[in-house]
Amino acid sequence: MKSGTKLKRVQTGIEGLDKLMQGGLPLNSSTLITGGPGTGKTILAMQYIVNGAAKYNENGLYVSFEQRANALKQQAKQFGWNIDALEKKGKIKLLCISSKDINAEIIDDIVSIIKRHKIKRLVIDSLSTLTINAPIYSKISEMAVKDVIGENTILYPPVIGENIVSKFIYAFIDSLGDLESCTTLLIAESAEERVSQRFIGAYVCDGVIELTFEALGGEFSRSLLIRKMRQTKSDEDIHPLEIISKGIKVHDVVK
């Protein structure tokens, strides 16, 4: 960023999460949410996608490659979010994916949505998903075992390892980077985290929230922790999260 130019942001819109992050995500960044089961990581992600649409006329991908559409629509109804009708506008679109079906394309797939519906916010829920189903699509050529598979073979992680895995993340995070105003949050399950996760997808996404629940029978027992996020100062603070009748809230820090 050039010095004096002032750097873009995209408001969450959600309460106290904004102003942690000196007004919101940087524009055209991507941001990795990870924690374990239940910690909020689904709902943070789709209000952000709703409050794009509802509040700042920007349309938004949500891609799932965990969830049937059905199931996103019954829990944002818990919020007060009608997806339906925000469908209906063109302001938000489901890609629901299966395992099974995830492929080589499919980074060329989701590209193609967002250029051709003009998507400016993106989900994709999980990459702790995409990382087990990772396609190979390295050519045999540059492979080390060319010599003893044919050309036409197919490959994938438990074959190859984790490097192959690690490759195909990094080109699919790089890949979001190049989309013009288009700012993207990753789900990732830190409980379960692979190798590849850990030290691939939070070193190449700008940003990393950590989402952590405990019960501990306080006040509040989910957390929320900026590790770190690019081009802008961030707090360091752990600061207590709670899931209301609207969505996320993001509580300050009791000194």
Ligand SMILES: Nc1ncnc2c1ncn2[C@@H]1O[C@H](COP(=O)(O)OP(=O)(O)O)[C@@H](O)[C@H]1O
Given for the second form:
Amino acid sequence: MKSGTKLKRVQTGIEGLDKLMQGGLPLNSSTLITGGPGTGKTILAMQYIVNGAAKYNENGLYVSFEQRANALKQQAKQFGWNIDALEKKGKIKLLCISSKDINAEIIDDIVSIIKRHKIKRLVIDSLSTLTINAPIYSKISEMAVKDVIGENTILYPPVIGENIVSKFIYAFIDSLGDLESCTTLLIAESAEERVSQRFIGAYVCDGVIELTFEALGGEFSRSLLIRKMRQTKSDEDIHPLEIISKGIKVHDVVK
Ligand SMILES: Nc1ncnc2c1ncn2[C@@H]1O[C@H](COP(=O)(O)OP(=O)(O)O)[C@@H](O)[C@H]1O
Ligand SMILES: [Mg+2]
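Write the structure block of the form predicted together with the ligand for the protein whose form predicted on its own appears above.
Now the complete complex, all chains and molecules, led by this one.
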């Protein structure tokens, strides 16, 4: 994210969310959406893309390493979102890549689609899958190792591997910052609901939004917390989140 005088905001259009971050996501920022399975990450991210296309006339690219296009479209249909129609109009692109097909060119491919189709909103679902399948794992060359840890450092192999993957993820998120009119949501699976201290994405990204789905007093409830948002005075409360017929709704906190 480039710093400027007046920060432009990108509205998610998700009920109750934009007002928690001074009107929306900072333009050209990357925000991590973290949470366990079923917390609503994919629905939230799809709603961001659909709203961009349908309400704000902004083209969106949804990259999924997790689900096939048909499954995503079916899920969207439940909320009244017609992905096929928006695709036909050229407002939305779905790019579904099987994790086994992730290769070293993936960053360049995504960047070139963004430029070619004037994409303003990007979703990566998920950064976790990309991290696990990072192409660099399969070719740890001496060059790459030197590049990451320096010539005189002695580290045992798992640490070397982790550093190389971190570098790949860092380079990916960093390259998104060069796409000045594009604003990104990166999804991260977190088993323990709260974001891992070691997960590099959380440090490199401009923002972190945590979703949870927990049993509280015998009832299941969903919540949303803005953990971090650079250049923004963001709300610090844990907000109830509901999945309703129109998608996600973030509630005010009753004090
Ligand atoms: N039409 C719907 N109405 C209400 N809740 C739904 C609906 N469709 C899915 N859900 C809930 O959303 C969850 C899936 O949300 P999703 O965004 O795919 O989660 P994830 O965080 O794993 O990406 C489901 O487990 C279900 O509880
Ligand atoms: Mg998901």
